[in-house]
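Take a look at this one chain, the form predicted on its own, written out in structure tokens.
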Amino acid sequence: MARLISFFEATGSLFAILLLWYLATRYGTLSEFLLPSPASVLARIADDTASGDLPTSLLLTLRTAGLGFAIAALAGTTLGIAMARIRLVHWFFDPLISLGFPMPKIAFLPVFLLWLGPTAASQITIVAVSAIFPVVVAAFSGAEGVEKTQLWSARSLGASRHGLLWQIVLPAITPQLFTGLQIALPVALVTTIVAEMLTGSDGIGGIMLGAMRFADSAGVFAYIIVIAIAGTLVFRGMERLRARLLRWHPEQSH
């Protein structure tokens, strides 16, 4: 009864907006075409999935995501640690990570686009481009909050700087991190989903723009669907990697 209750106070809002949605579908006065109905939509994605066109469009908007976020997260983690290690690192990139920080990194599609094709190269660019920030800014911080004395008895020991990486840094920043990467991964998703629309992919961006642009409304409530139930059950993955991983740390015994 405790977990039911529970899976209620989580999923309340959701059911209620499913409540309201049918409601308003079924005794409002809002065409088909401004809001299509639950079960018009439900239907879409049970035909579009049966087709084969809804799990070939997932997985190619995930696989780009997916390679996007996985550059981001290996030189974002690389950059952040060299930041707060390397001086002269430190120096070149900071102005650059503050500078490219607050902008939408999106508006750099175009000239991906010129130096690279409407490709699928130029779409995991910028993915990558726009997920490494919150990377760069948690490994670097984490980095440079590992306690000093750490370091300095780990060195007394006779650790080698490769030791101190991998048996020191490593493990400290992990927590902030993972934090870094959780920010990053749905950065990847959503701008994923927009060079699609802007490259006319055949990915869920690019199959949503074009039942757009042909009036079909169904289709486009359909694949937001898609994308908000895949986007959630990538993040709610992330967060168990997390606990897996951060067992040892002390935020899991909250």
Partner chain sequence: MRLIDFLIRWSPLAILALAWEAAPRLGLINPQSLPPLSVVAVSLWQLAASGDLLTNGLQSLWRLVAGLGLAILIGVPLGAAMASNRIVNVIVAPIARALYPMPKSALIPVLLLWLGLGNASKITLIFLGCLLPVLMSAYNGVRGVEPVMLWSARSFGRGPLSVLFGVAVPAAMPELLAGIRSALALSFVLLVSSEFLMARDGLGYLISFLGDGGAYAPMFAAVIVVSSLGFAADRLFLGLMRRMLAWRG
Second form
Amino acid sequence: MARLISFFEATGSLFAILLLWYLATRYGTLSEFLLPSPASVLARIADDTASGDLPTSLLLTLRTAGLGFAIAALAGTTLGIAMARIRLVHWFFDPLISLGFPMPKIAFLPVFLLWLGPTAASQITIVAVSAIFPVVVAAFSGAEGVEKTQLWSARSLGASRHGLLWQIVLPAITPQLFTGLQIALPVALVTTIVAEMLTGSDGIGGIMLGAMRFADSAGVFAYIIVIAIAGTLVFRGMERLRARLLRWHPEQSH
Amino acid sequence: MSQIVFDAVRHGYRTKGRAEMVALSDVNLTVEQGEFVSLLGPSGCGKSTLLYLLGGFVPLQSGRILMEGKPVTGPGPDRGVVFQNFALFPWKTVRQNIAYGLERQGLTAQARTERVQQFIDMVQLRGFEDSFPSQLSGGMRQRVAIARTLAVDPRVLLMDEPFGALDAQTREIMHEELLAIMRRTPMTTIFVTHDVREAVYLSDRVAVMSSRPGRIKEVVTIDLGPRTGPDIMKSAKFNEYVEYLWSQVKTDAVKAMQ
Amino acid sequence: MRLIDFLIRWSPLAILALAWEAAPRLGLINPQSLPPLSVVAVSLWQLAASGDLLTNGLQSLWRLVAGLGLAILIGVPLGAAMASNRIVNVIVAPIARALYPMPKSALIPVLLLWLGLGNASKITLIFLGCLLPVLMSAYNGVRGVEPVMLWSARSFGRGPLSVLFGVAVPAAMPELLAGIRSALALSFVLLVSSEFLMARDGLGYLISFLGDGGAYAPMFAAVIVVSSLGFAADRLFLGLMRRMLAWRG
Ligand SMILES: Nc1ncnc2c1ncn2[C@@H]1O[C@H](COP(=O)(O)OP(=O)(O)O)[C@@H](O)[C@H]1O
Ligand SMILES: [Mg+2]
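Form predicted in complex with its partner chain structure, per the form predicted on its own context:
The complete assembly is shown below, putting the previous chain first.
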């Protein structure tokens, strides 16, 4: 019983919205063009899944977002740690990071389109550029905060200077790093969709914009729902990974 | 030849835009094999700095530090260190923390596992092998740190206010455990503290430090015989030592508070 | 001394600016792909003098202020209510949780369908995009207020609404302002994206219009303007934030 109530509390208003949506299209005066019925949207998702179009474009979108995010994560972590350890690197990149972090990187998309054309490369580049800043900052502040005594302990237990990076610094900064990655992830997704719309890719963004041009509202709605679900799954996956990797962290013990 | 030699050690800290802060000035001290020596002094007198220099973490600026006749050039497993903040690796379990140093020593997996278990037993943490440090009390954490350090079989043990972060009761328990460990495996130890009773209770000799600049003002030999239990703290001799050392430290401690 | 520190700190930017000027001039990069900085600067001046920058800039600014303003106006009370009232929470939380992970740029096509090319579609997009971060930060902020503070306010005989807005919201301010700051950054992204895709004016439109027409030097100039505005807005907000949080010491 209690579980039923908590299930209702957790999802009730979503069902209410679905119901409203259904009623509005069933009895309302809205045209199918302005608000397609849940049934036609579902049918559209089913059709496009069966034809393979939907999985293909979803995979394309996830690939772009994933590659851009992965580049941002790797390069950002490396740069952040290097900034914390090497004076010269800090001197050069610190002003660029403080200047670039608050800028809307998406404004540079036309620049990358000019340089790289409407290609996957320019999509991935803008995603990586957009997502890298929070990662750099997180890795930098994490690496700066690694306790000296931890490094010293490791050294006196026989670690080489080189070994410190992998054995101590990297694990020590994972909590902060994940916070940065969790900020970067939605940025990567938002940017991917826009880049796809602007380059006319076959990813979800491009397909949606195409559907809009043909006044195909069922298609637009179908792909909104798909990307919302995909986003949720990706976020959950990230949370899972965090919980798994940070089992040792006191914050994680709930 | 003494095992550890500090010879005319001087150390200054430079902070940007400020005059050099002389933390240690002309420190001379020798420690013999198997001795337990405390560095006693008020906060800020340079105790940690002296220990870090011997540990090889902070580069020597002037003077000589010899470990078994050889100048100290960097950290090494011959000098095991225990820090006040434990400095455990929070992402590793108790077992993994203790195994860390052994992984770099070319033992077989079998020998390593056995040795880890032996040290877990020694610090009485059986049952907590797979706990993370965040799940342990302060006393347990410091026991892990001690086990981790001793497991690699260092020639000398350096402890920087190891019990300073613990409550009084836990601290007393840790004193007994440390003495027990020392009875079983005697080891040269340099023990930093600002607690006079702790210094007298544990040490063969106490080096009293004064601050600004830090130097060793006096070395007192504590002649209390083998420590058989906390009852010794009730003896008149013990309290004489405490009172004398306290009078030596007091002026500096008051100065440090100003 | 301070001047020297300042120069050392920001000199990498000067180096980059020099490289930007030199690379196309020395033929290392095609000047079509990257016009020299000085050429871009002249374009910027012309763009400003022609009034294009101002008209489009004001248009964009209005969208930003309206969208973000609405999100704050609605998000803060709603988030606070969610934290202090169970019924509101049960109604709003599932929806907020479901929509939070959706990339908000995916709403651009629907809003185009519904609201057309004008201001309404952009303002709505920014509003919807910023609503959730603002709402969640207000919610988390108010929920994190220490109960002792609320009890003591109640014991002075204040009513629940007065406690909510007189005590809880100010105490939640740090978290709330941090949320608004991230919403501000997002609002720029959504503004520019939507103006790239569906607009007849605004700075994003200006960038894509210039780019499509092959006027690359002015395009770079407009990109710089938009980025600088994003940077300036953040700094301004940061300053405001520090003043508002000065009581925390
Ligand atoms: N990294 C450092 N930079 C500048 N000053 C330091 C640094 N470490 C210690 N000091 C200063 O050196 C003096 C001695 O410090 P320390 O060796 O930590 O003393 P103790 O361990 O006896 O408290 C103190 O005045 C302290 O402020
Ligand atoms: Mg100290």
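All figures in this text were calculated on a predicted structure; none of them were measured in a lab. In this text, the rigid core denotes the largest set of C-alpha atoms whose superposition between the two forms falls within 1.5 Å. Numbering follows the first chain given and starts at 1.
With the core held fixed, the Cα of Arg63 is displaced between these two forms by less than 2 Å. For Tyr27, the Cα coordinates differ by 2 angstroms or more between these two forms after the core has been superposed.
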